[in-house]
Amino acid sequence: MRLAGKVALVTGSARGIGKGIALRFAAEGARVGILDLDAGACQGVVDEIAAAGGTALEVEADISDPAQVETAVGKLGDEFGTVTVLVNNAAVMPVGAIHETSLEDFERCLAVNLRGTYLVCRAVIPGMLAAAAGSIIHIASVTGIIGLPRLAAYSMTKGALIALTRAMSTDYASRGIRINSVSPGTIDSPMLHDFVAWQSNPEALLREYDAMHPLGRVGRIEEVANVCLFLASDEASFVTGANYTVDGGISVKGEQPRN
């Protein structure tokens, strides 16, 4: 029980990798805010976690809309508490070179991406300040390190991110928050397939990442949890500013899929 008696709240975390984070958290102890865009799938994994002995509280909001974080921010507070861990998570990714992007998907990839982070942060922080005592975590990506095909706008945003991740260690590290983030590579996960099915074979584009990561495969959810809540958990206590790159050796490897 790593997280018992900490707040937790996670940003997107209805699916994919933000709720495999979100029921990492609630096994190990943590209160959780399940924050994002839908309330019949943010309760579901409410429900989930409450089958599994766990505590969790839905939290409905557009995480570019500051109205709704504060009122999401202020709802999990008074029933849990104040929020000790938050994970950035929420993300929409627009597929296409910079010339196939609408202004409307990049306007709405820098809304959610980057507007929704430091707008939840703004609402977060305050709150740790006060107890002197918080961790918060970017989910970037391997494609703000390493340029991927057909992903400019998204891979702008989570290159923003790591850098946020420096700069934020800096300004709260004396305070007793520390601010970290993990870039996934690729994971098998819905955004993923939600990628593939733009492409013109979605069946080999999914065998060429397996066959492209030094480890001999993509990712799986938990194994960014598992990352996230070492992040989250005492355990890194003398960890701050930090990226964590989970990522099966793509970004060292350097191969880009040819689709």
Ligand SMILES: NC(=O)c1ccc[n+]([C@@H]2O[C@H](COP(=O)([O-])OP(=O)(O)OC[C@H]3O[C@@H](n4cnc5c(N)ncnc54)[C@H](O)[C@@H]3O)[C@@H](O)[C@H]2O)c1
Given for the second form:
Amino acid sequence: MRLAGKVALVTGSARGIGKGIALRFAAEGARVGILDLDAGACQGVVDEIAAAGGTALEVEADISDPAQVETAVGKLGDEFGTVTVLVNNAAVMPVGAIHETSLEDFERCLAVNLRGTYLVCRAVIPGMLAAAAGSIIHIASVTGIIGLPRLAAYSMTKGALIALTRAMSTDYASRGIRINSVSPGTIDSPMLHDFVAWQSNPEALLREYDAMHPLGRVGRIEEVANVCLFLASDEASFVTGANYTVDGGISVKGEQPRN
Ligand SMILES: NC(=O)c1ccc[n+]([C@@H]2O[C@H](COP(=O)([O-])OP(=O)(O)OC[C@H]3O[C@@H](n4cnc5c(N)ncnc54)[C@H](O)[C@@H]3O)[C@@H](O)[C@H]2O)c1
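Now show me the form predicted together with this ligand, since the one above was the form predicted on its own.
What follows is the entire complex, opening with the chain shown before.
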């Protein structure tokens, strides 16, 4: 029970990595806010957590909308108390080089991945300051560190989150709030399968992704959740401003797929 007594908010937690983080946090004793676009999908995760003996609350919101974010964070605070663990996980990933990316997709990417992160932080941080305690984890990506093809707008936002981690850590270190980022390599999640579905030979690309990672495979959702659990817990009490790669070594090797 490494998060006993803590209230956590995980954005984008109706599926994929966010859901995995929420399940893990709940299993370690946190009460967890399940925030995503669709209330029904959020409630499904809440029910799964309850069936496993944990406690969670559905807080539907589009994180790019200030009013929805305030309502969601207010609801969670009213039900569970001050949020002291925040995982900014929700993101969208338009596929394309810059000239192939529509202005609409580009702006949505900035609105969710960056504006959304700002809005959720802005809503949660006053409570953390009052409690003089908090751990904020931004889910960035290896694309914020190395170049990968056809992910230009997305990579731009992920690099920004790594910079934001450093900047925020300097603002809040003396006030009890730690800020870190986690940069996954390729993880077997719905987002990965959506991405390869766009390519000419999805199965071949998945095999290439396995081979691209020095550990010889893509990662599992639980492997990202484990690092988030450490950063959220008091075991990471001297860790702030860090970017943890969870990428099977790919950011060190830096190879790229050929198809
Ligand atoms: N899967 C990977 O290989 C991989 C690699 C590196 C980084 N990441 C990062 O990990 C995080 C999770 O990725 P995933 O693979 O689980 O993605 P996913 O697409 O499976 O899940 C993302 C979730 O975010 C939600 N979401 C999207 N826009 C939202 C909004 N405006 N408001 C609220 N919720 C919103 C979606 O509904 C979805 O449930 C993302 O930040 C992603 O960039 C993923």
